[in-house]
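As structure tokens, one chain now follows by itself in the form predicted alone.
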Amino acid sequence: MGKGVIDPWSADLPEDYKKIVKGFGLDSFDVKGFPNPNLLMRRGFVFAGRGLKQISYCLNQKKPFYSLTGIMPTADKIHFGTKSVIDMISYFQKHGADTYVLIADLEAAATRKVDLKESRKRALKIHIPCYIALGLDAKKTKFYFQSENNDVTNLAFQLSNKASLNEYRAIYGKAEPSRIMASVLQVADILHPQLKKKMPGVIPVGIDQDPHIRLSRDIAKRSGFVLPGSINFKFLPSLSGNIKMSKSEGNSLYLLDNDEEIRKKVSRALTGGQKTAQEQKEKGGNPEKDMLFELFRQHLIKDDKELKQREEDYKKGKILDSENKEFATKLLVKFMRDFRKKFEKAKKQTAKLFKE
């Protein structure tokens, strides 16, 4: 289904999303069921999920539901692909979802060996402000640390006997103690909003996180919870195009990159052009193989007509790679400058939310 393993700990890019939908038993995404679809939805980057009819019903009938995502505070940088997650969470928040963001400090300690103190420092300094700056309403979002939420840790212990070791292996492949503990904790995170009121939930995730959703739904079924749903979006590739954008890959864009870092990274990006400018003018380029067009489609060009025109001009050789890179740099620099202003404001909001 991909170049390697697709699980919560892999960096591989899937090769065929249609095969994944069938192979994983996912529901195909139908944009018609979602009111005022956002850019990722209407351009096909949201492609599947679980329990989508239930979420569509809640959205259209204005019934109670919740949305949840997490922060893994293992690095002091956040890659640009994270914006996809927050775009989806923001969409559901604007449509009435109770919104939760967990800081997975216990999971970071168990699987990445990052202690709780360091996790807290990174989350408060970088991660939470970035999430707010990307569009979350801080006043309407419930942020919490796993290590400080007794409801989550208590629920994790209660749910730990609801799945067998063989079932775990069938879902995740490996059954290492640290990963088992982290996964059960993920289930508790996903289900704990229902401790106050039983209602549907939706978790926006890349397909690599689907094992957590499968385990959560299996355990929810045996424990009297409403089955949580998920919505899957395609990964934003790294600028080199070979793996998904991540915190550790040298060709990834980061949310606080400065102008010079952006220019250098864009200049090295994989393009869909020809070997020479003359050849590209004659034969045109292939936007489907161009990583800058991935950025345009998913995040940087909001107007559908503008995007389509740029793709057509690139195919006809009217736009050269050098011009495309210059345009991408311009858009990214503008985005990052605006983002940094929002980030500074969000740091003050974070300080109020978590008074030390």
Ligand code: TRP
Contents of the next structure:
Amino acid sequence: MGKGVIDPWSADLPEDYKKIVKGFGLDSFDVKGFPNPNLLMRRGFVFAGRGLKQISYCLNQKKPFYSLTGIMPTADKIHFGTKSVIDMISYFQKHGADTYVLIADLEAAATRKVDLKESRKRALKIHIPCYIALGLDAKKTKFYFQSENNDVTNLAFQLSNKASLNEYRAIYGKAEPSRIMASVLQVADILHPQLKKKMPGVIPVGIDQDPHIRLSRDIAKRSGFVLPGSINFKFLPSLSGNIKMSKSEGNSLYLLDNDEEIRKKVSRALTGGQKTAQEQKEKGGNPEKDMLFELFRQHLIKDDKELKQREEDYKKGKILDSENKEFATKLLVKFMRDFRKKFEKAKKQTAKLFKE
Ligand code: TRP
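Here we have the form predicted alone; I need the corresponding form predicted in complex with ligand TRP.
Let us now look at the entire complex, which starts with that chain.
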């Protein structure tokens, strides 16, 4: 875990997830509390969270709750790992959650110098259609831009006196005005669904975003809101096995990658195989250290039996890296083709939602 500090601004990422659960004081995730768990939940990729009992209760008793996520439209590509966030949001949506997806355009303006117009353009062209294409119900999801939601900005101003500068420092290490503004706004994003009615919420986040959740819960406590919960999943490493985004450029998969890009990235993937085919036939490979298997487990092979069989065959040396790469390419190409179709449809839906 590097320096032992994980915050949303540095990329010091975790290796030992169990230590994190303990060190951060998170709830470990118990799949038993959640009906019809998705892949990420039943295969251990969802590993922790906060306030999970409350969320499980709402889901099982059909009590009102909400699920929310936000994205800064800083890039014009979306990392494949974002699918995990949306998989979780869709899971909660299917199980009765009011669903919110916000475009963090004010945050992007303050912390990344992306102007509001540019953010809007990218969000409508790429981010929102991608999210819909990943499985969100376009009609039932409330999409909004921070810069256009007065409830959120008004709430942010009201909540700005609920935490001290020292608390921001303790959470983030350093406290710059732009970061503080973005953080208060994010707390307002997270709590604003409760302006109408107090209820629990669940925010799927990478563990690096946990400081935001802690701050949201502290401020919620002081302001009479129900404490929002969170759910955390393990990172999807790049195909070269790196979980630091900055180091994985060129080896990370993006939604909408074309066949050629897929082929190139898969061919360079870090595998759990041996140095030569002969050696692999004799000794077998290790699917736990193989980035293609990581993709199969997290996203591409839905059937548990099929996955297990492939892992067994790989361990026994019955499947060589070349074959596995071919198979991964086939699955990815198919995924992207289906995705592109859904994306085109979602673009039309998005245009309707945001008629200008
Ligand atoms: N800070 C998030 C990012 O860096 C974006 C964001 C803003 C967000 N408000 C949020 C995420 C509320 C989750 C919940 O991308």
